[in-house]
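Let's start with one chain on its own, the form predicted alone, as structure tokens.
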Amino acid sequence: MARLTYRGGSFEAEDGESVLECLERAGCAPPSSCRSGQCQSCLMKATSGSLPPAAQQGLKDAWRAQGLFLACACRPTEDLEVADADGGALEVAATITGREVLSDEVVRIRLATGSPFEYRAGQFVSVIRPSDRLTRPYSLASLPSEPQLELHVRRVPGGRMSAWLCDEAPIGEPVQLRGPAGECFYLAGEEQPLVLAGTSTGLAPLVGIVRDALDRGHRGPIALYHGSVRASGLYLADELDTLATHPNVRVVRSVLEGPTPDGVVQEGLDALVLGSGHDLKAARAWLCGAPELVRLLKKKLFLAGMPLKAIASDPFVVAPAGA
């Protein structure tokens, strides 16, 4: 079994267990959300030792030149040091600006940041609440160019930071980000076809994809789908009738029960895309929101041609209760 020194303590770490695992039975966990190496929250340092690869997957270079690793990633098989990220340098501060409700289920959060902030449209960031360091990823829904950025919250029963983004924090209230983080950006040929489909504020990152592309002269058909599984799931209505007067751009809303308002379909995102008569062979995807629909999407698309590196995901993952 491998051996962990944190903090001036020594802790064995099962055969098979994570860092935070480990850590978390002794009573010294760092912070952490969504426990899948997608959200980045609960980076952390070695200091000594080697990582396994998987502990470092889609971390930028320079985060891997300083030994930070993803501690819900790492499976350590040999003794390793670890200390807390260097917060100060990898993050940035920023305030909330704005609170608009989108939905029953949605909130646009706008954030300003004290510093110039590079990221792309798409991309995620982790939001950090300063008062305990809880720290929640979000997608950007804004462009670089822009002077706020925006964040499109769900508002999770139960969930810790989304009560406190959506009803609690107060406009002005300083916030800290890490980031930005994701391959959910835009990356295409001009005349290539663009899939682009998610569920509930996986909507987020595809507008923000679609009106990126749009912006750099993309002119090549753009798809985009958005799901859920009542009419109450979808938002942004107006924003993507405008997206949908571009001649190259095909919105498509969807439902799976309930009521079908004007303007959108019953029927699994899946079908619509597969059933569309896109050239998949030919096309890029962006898929983001619900896990289940990112894996089942991802699987067939390849399934119907689309090569695995032309599809770009980010499943959503709701952190655990209590967490």
Given for the second form:
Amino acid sequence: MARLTYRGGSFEAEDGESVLECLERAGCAPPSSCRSGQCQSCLMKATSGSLPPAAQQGLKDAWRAQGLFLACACRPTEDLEVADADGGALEVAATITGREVLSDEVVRIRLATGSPFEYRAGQFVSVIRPSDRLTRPYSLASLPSEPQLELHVRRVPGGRMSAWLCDEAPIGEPVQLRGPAGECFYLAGEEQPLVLAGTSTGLAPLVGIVRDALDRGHRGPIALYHGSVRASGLYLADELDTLATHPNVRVVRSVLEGPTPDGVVQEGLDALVLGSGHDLKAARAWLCGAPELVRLLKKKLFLAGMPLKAIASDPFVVAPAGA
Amino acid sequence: MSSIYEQIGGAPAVDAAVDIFYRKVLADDRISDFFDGTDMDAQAAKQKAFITMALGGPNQYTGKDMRAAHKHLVKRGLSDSHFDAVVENLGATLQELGVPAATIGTIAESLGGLRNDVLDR
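For comparison with the form predicted alone, please write out the form predicted in complex with its partner chain.
Shown next: the complete complex, the earlier chain at its head.
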């Protein structure tokens, strides 16, 4: 049994309970989203006591050194004094500068930051609504050389942040950004074959990575797969067509069921990727989107001979209602 | 005398062994369920620590750790036959990497000392 100290209160964490769960029981939890150690929305800071290694999984070294950790992934084994992550130093102020409907499900949001913001295309940021600190992760489809950040926001039924970003917040509205984070960005030998596969708005980081790779003079073949259960989940057709005019780039769009528009095939992403004759021992892969598909593809690519270290993945875990 | 870990080439050799070993256990119906976690990178990190230990390299595992780490698997039915299958897969991995049979035998024998800890007996 570990004792947590937070904002002057003292709380008993039950065996196996996370800091997030313990503080939720006490009614004073920090913002959270994925609850599975992926999205970094529930960032907190330990001011005393030692953290289990899993609590800092995926955080950048500078953040680890400051004692920052993920409340959802921290199951304390000894007493711990925790505090809110110091917002000012970790966040960048931004404003919503553009909004464009890409499909029935997806809206492109552009943001301008007040100060320079360093990131790699394909990484994700935590978007924080200032009024109530609601926090959600979004991947970056833009390149750092471009003046604005670009996010693809999927309308989540009942989703508070997506409704706010897509419909409610006026242009010019301020938001706070934290990050960037994540290992999904271009990193490869110039001749290496690249395989990128995603569902839904998992396309955002993948498009960012492909454009970044081309920008950096990548010469190997690039295959970009975008899959959806139905055609309504596909979007960005024109921009993908433009990307596919590049001699090294092949774009494949697929659905599992229902009508298949021109240029779209009906087949599972895993079968398409595995059956395309990619040189998996030499290639590098990025997988983003629905967690089940990301995990399935990662396992299949690995079993087919791809080194685990050559596979970067970003499962998009949707926040439970009310989180 | 140098450890087997040093003889086969240290950390880089273990990195190569991890992917081969992990593929083998995921493809082995006898034990794949125990290894089919949602976080493959975390699984691979554990296996790296395991193989490092098996080869006598620098590791921080103790018998007590092995017992604690496998307790939940014993509840799910982890038994001698599974233990043997893991040792077998590690042997096949090392064979693929060119480790002599006699050395593999020595490794398997020393892993046997962990059996009771792993199976929580």
